[in-house]
Amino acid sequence: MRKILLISTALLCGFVLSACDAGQYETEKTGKMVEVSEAKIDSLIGLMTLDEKIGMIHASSSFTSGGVPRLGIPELVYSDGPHGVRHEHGRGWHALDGYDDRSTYLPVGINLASTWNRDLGYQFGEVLGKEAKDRSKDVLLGPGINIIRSPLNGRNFEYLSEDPFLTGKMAVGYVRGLQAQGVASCPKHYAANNQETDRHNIDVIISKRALHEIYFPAFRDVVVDGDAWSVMGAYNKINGQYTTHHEYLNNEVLKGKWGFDGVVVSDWASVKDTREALIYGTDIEMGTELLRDFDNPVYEEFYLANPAKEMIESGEIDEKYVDDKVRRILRLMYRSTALSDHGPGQRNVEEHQQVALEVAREGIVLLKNDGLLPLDKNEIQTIAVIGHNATRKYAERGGSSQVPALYEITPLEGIRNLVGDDVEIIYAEGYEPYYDESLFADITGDAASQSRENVREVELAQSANQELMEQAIEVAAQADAVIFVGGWIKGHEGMPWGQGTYDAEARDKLNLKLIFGQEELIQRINAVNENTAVVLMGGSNVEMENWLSDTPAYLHAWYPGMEGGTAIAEILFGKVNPSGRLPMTFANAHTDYPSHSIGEFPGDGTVDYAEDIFVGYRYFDTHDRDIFFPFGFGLSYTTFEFSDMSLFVHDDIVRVQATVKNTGDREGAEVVQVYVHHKNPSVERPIRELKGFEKVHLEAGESTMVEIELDDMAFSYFHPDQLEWVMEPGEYQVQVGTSSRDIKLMADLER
């Protein structure tokens, strides 16, 4: 626990220690407003040397970037990741070992906005929050808001969703609940950062409608209303540009049409020119190219160090960039914990545990229920449990975004301790991950040094194992009913770098295919089972059209952090009423979705974002494509009716009114999903769009009225010629539905 240190002048003291107008934050250390006095900022900078700004500007080991000891000021303190505290680094770039650093594993992000529920993303925040108090650190490296372009990223487990509206109301919770702890939220990574294939090199080539329809808006909400302290920078380039020196991203977007007055954060080595970052908005580089050895790094040659120094010094660049840099750096440390004591934490607590368990159980979506679901357990005597994923653990695994979970319940271990001797457990691996390395083993490198061609090589090494599947098959054929969990892995082992069949950093998927022989394992299971629940595990979904109709029940579970198998359990067993609803689109192959169609995955150089404004249901929908389950469906235990929409128009405010009664005989939870329609657009639109959401919970038989307001900016378009957001008169049509193509009322109004 750091405290600033005392110096005898009495100006800084006066600093330190008073308030002033300038700026409130509200945290939860002192329950008091945290006040930010702009004039005695400036004061301090006036009293620093250019080398204590430079040293403020570039990281001072792999998790800190620099402070003024002479002044009191500390170093700032960074975590991983988006859901959990990652592993302590110490000053080094490998975890420490030995060091008391468990944490909660929450659910990943996909699972968080599959809950649609704001509140729960204020509490996910809220748990980061106070864990990361616990350790001590300043800022924390999340939330991951990127798009889900493609259902190839191999990091789409992080993110949150296809559709900009959901993505940003779910992350603007998580970062309130986070910065009301007193430390900061770090979103990221801005912008179009929507591959992980030749990630450090790639050029995306979009328009600015695109940008500020699709892939600027969640980050607009976090800073506009979230009020994030800082934001992470991208290692791509936006058309020629790398993005975390990027003058329009950053100068013109971010910090001038948002206002946003935080900290942009490099993401580690993202930072490729000294002139860029000084004058295009980079303000603290962190991790770096120029690393000769990373055991023993030389912080002084940073492009923001040295040479950013050089340039000052020669003329070459006004030493006014560097004093703002350090001004807004000053500024989230004051509305952090970063100047003060950081103040008790929380860590491994139950109502942590109790978090996650509740995330994963209303973010966990079923997809399909021929009656199987609920189990019961009462009826049955004995269960297969068949899968690789019922056994394995994901804290540790999947790159920058690993936690060292205090502990983590498997589906197998959930669906035990809920049945407990009522019902007899046999489980059966029925694969394993697999690669014959002969068959690509003159693939070498990082992801950037790789053919496509190869690359693909590596779909021929997916094995079965065919003993596993025939235990599993004989397993099967004797169980009164089948629990299959299976779906994608997370992690980076049993392969080169870069190559992708698993959900990981710096590595994307080659297609939708099951793996393994996870496929022919299904339909054979099926074959002698019809009491089979499919459950899958992963951050997008998979081919279906050879397993699924013959299939009663499917579940999917995405990672569900340290309580998923708990939560898994409930929801087979009918404890817990499924309540998830999907945030992408579900197409069979990957080849469905226009950022394959259309545009370019993963490209060559250059990604041509062809398809413009139209990802995901706005493309699916726009152009009726055939897929298997639409953005924003779950289904549920129970049933409901939507009747008696209205609309009211006061103060260019439009407020949508429905009734959503539960028909059902039991409880649960609907989404109330409102869309909007231009019936004569003057430019090409989607046919509708996501523009409001309400959850609900309702006993059987009960009933409420949902209201949700509409302002100008869910009309309105960014035009591709103005360059600028414009609500066009005309007719519109709001639309209440349960998903993108299943609309239950809808009316029209002029606007």
Second form
Amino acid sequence: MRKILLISTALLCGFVLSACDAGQYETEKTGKMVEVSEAKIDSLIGLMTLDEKIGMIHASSSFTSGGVPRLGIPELVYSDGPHGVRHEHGRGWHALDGYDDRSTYLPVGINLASTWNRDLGYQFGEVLGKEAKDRSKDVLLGPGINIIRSPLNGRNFEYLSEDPFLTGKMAVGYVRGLQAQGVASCPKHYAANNQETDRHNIDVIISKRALHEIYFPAFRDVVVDGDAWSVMGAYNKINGQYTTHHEYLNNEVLKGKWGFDGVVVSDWASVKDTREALIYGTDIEMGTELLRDFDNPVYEEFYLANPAKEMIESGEIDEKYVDDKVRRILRLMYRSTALSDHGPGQRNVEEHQQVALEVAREGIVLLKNDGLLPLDKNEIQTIAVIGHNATRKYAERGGSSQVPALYEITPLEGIRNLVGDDVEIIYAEGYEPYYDESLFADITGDAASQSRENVREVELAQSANQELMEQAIEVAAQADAVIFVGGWIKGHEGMPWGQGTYDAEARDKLNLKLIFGQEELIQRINAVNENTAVVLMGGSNVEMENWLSDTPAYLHAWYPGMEGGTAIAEILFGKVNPSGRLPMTFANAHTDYPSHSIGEFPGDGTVDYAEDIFVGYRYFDTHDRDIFFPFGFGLSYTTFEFSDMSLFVHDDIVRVQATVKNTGDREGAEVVQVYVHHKNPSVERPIRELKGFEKVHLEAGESTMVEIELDDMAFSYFHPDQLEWVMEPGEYQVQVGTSSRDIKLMADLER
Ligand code: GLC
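Starting from the form predicted on its own above, please write out the structure of the form predicted in complex with ligand GLC.
In what comes next, the whole complex appears, and the chain from above leads the way.
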């Protein structure tokens, strides 16, 4: 239907936009933009009425924005989310029941970041591009690249890291892989959307230095290096102005300094003012019905609909602002396959499931192992698998990032599949999740008031859990080894699409305490069985001080996707050598984090980022604070040795070389991390900052020379007064390590 419309319209209007023309703009495999014909876009805009232009700059349904049928310009079609193509919604907000809707459920963003493997980033995006295209989507609403500022943010699982360099480099691969399929990426949420509490209105008070050094770099990377064709605004304000139509963020930085010529798509209902949206860079307004009449949206009443038309017709705002928005939208259409009817995609194919497995294998982090792992199934008769999360499925929860997974291998299934009949597996749930209102922050960030009926529900749940615990301890005591699978849950039954509880969109946690009585359960399991491995799910860490020391082994799995159970079992039994590295610092309590101890979280109306640039290891390492596991940390079943570090300076490039050797008896992968330390800065700087990394896979005994290039930006900081990037002449030290606190080699140099 669409192709016929396109050709007949082209004939009718006698202009050049036709399937074959649009098809000339095949998207090259590199994801690089191809030369787009501005002349063609000019001719199209010249044919449009004001109404037709206005129709393109706001939603025409829950997940489409307007086209111009008369000119053969289709609607743009969007889909969540960052780790899988979401439930099909058609033109409303209710998932289409019975729709052939299954998709590949990849591990979540923080799993991907934990791989520190750029190639997997590309493959991740490629899978999403093929699956989105198969569903005729033009824009995939991801990746989520907000910085993990506090471990309490309900959406940390969707994001990548506390570090802007790791976030940006992993996101660039994702964006390129996605767009190489002709589907636009939409990195989100620009910018400083680092909490869910009061997200629609919170005003982030933040310095320009912190914006440029921490919260902007990943967005700059995806725009400048990734060629992102769209970017999503955020709900929050920054220093008093809504980010979706923020003069500094959009006009001065994104479209000015960084030269972004793509589309700024609002978050759903993040547009709050017509005039600002017209002149401060919002190109498409989506989702405003979410804050109005959800079921009977009137798109003509959107901010960028009739109200915008009136401002243009009255002469208050120049029509050139609308023309620029339409130009950007048409550019995206040409660059993508929006005009060539998408072409064939692929969905639910084995290759995609294999990528999900690879990302899970490389993105699960082994944090402690006193020798218990890997388990040898030939040495064990009985294993107790304990914990609700051993059988829980996560795909369809967590908010807008939900995915209708074709299947999801749970840890229990993965373990059973791997050991087969060699080992007897006994399962005990150990605890049942329940919805405890007092576990969540309310809109002011204080503990939500707990209703009387919820108090009663929680009491009943806790007494039921006592019984489950006793059963679990009995099973643990009789087994040769125990695998406990617990941690957080993503979303929760009884809440709309799993929103609003635990790890989920729209709510933050109140603390990092293990929920549902798991801490006592782990302690008691350790007391009856010294061969216990703990596997935790979750978008961040949990408090560990009361159970970690007595636990022989601990694996953090985040939410590892549809093949997560397979990967967990393969690592526990040594079929796969873990190579995940933490993309965030694991301290103990949330109050240890600078966003709580120096800054505010979640604030009240305003939230003060007083910690400024000292986020994550930039704070913990600079102030030598106690933590459990540092940024970049992760264990392996083999060992590595570093040697022969050299620096070669050529003008503005410093080439760092180092040799890595696998000194163990099995293959494995190491992540070589390069940090820069400024010895004598004239402004306060973190003790070190990640400025390069490379993951190397080595056979036992194999060694390789790794070379990483540092440009001037690697030594620069954003001057708090000059408000520009400066590379200060002085003494620097380049550090090569395997975490922010395990520096193996270092070399000084003058810059
Ligand atoms: C949500 C999210 C955004 C998502 C959009 C569409 O509120 O903030 O990440 O892509 O709306 O569902």
